[in-house]
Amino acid sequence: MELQAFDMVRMQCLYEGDVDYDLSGCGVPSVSLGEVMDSDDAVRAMLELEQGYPPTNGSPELRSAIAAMYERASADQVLVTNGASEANFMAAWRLLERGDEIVVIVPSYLQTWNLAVSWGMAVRSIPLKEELGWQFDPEDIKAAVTRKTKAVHVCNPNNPTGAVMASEQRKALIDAVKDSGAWLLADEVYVGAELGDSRTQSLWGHHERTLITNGLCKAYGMPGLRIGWLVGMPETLKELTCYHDYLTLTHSMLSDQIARKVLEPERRERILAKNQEVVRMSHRVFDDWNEAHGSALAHRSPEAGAMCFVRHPPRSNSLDLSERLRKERSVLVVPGGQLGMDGYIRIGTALPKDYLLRGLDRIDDLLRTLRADDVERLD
């Protein structure tokens, strides 16, 4: 079976290491491994561990380290994936089927999209909308999601605006799963890179079909360890495993044993205390430099997460504008238009302050030369 090309991955991959400022990322800088094997126990104990495998839906230790950052939920309730990307995957994998119908919001990282498509699934899409500080129109989602629907996706906090959704759309999109019978997958890997003091409330626990995807790749800091998870039901992670055991089968031993000390309560408040701290400094050098330059790129500032999604001006399409910024200024930006929301280029933020100032101003530069162009053609 073909799959559908996931453009935005893809395009990183192919350029990131091409361009002189790479913009394109949205986590936070990667932790070292000396931030969690803080002590001589912890690196001897590292060093004399048997690389054999692991538990294949992970350690007890890690799966209870992971379900105590969910209201009532059990080590049972927790799989342990590689990243948040192969946990997407296994349970759309699991639900999706030819024919079915599946509703995603919106912009979004379109994973799941694509391998809806792909599998020969009818999408629909419910738009988040800046007027509305990146939120759907619940009434959308009311009319949207039907007895049709297999699935519902979303990502909260969102990627590529930052937001984070809302008690009304929470509630909308809840009781438009429980009235359905849809299944709920959420992915909420954004979950503790907040600006602000407030944890985003996970949407675990309010119905029966949910899938909650997360990982330790944006909010942490440590994308390198290939370690995601999915949130279930006993039975439905069961079945999971099965479909699990034909991709990866597990992850490795010495992941499992650092992400058991990352999750130590202590310590991963302190990891995501430092990487908040991060991501909003980085806004505030993003927001003086817009503010400085007059830009023609206008946001709305993001609750969560390291990274802009700013509307640029109207004349260019996302993508046309970002192949002129990779080919004529060496700067790797994520087009709008893939991830669902043509008009929009999504810039990452958490850089060190001097290489996201430069790459901005050659940002700038090409919008300033495109703007001088149109008024030499109405001249």
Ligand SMILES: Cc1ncc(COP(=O)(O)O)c(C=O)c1O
The other form holds:
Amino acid sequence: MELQAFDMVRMQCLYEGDVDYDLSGCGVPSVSLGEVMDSDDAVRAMLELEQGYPPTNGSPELRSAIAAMYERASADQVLVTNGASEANFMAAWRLLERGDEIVVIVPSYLQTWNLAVSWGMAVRSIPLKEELGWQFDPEDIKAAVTRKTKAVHVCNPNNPTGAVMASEQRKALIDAVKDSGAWLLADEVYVGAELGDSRTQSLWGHHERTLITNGLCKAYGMPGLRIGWLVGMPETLKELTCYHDYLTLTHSMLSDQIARKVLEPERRERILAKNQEVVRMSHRVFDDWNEAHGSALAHRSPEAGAMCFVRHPPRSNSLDLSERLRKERSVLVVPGGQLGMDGYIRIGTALPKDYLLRGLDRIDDLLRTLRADDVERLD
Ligand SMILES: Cc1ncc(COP(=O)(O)O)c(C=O)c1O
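Got the form predicted on its own; could you also share the form predicted in complex with this ligand?
Next comes the full complex, this chain leading.
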């Protein structure tokens, strides 16, 4: 097997500490432990906790708290993992085999796509279209998902466009997986990070062959806890625990205990609301800057997440442009090419205001030079 590198993650690991302005992230600023362990009793309980193995599928309390977020799900339908990455990996490992066909809606976080390619699968992509408000064309899904399709992978709300799947598209997706018998793999790490007041409805509960992946990394702002989860039918979860036994056995006892507190309903809503306000503020800063600069960074406003997917001049390529931004302007962004769609760059917004503005100025500066070059070439 030749492993397809996860280029975006590799690039971030290599360069994020090396640039003046790192705008490659897509999460909210991290939440501190103090905001969770906010009473003497909670701190004492944490200090007294013996650091043995937790139950390998997650403590019953944590699994119940997670199950309560999904309609008609019970604790035995939840498997706690080390981050959403491990949940995505296990779903792919369990389901995908050489020769299978998978459909991936792009642009997206390409973990599953890259694994499928590495494992010798045929990958078909369905594009989200900017002119449709970053929705896919329902006809595309009807045509692409057939009896040969093993799984359809979606990220909703979407990373990097920040779009939330509209009801017509939800219906087309659910009909397509039901009719074909394909699995639905839905990465929902941005649920709860919406800019508006309504929460994205999970894709859980419509089709038996569904696996939902999620975690505390994005909407909750706690990627460092490395808590993720899978939700599926009990028999699928039982199988997945066998894969977990080989992979990492379990997550950490400490993270399990902290996650239980994070997901207590009142605290959970408080944390999400605070993070949502940060996301909203960061887009206000971005939009004000954009307006003052004559909408220099053209994009469709996202509905969720602390990022913008920005169109760049047609003559440049997103990988080259991102390289130039890094080398010539010391700014790190994610090229759309590493997210399955060239012609765009992803810019993270949840950063201190002055830092974000200075980074945007540098991006704008390089893009203006490129546009001027384009005009000159056309003349
Ligand atoms: C859509 C999506 N899924 C999963 C992950 C990884 O999640 P975790 O940090 O919980 O492993 C990310 C990280 O950026 C992401 O954007």
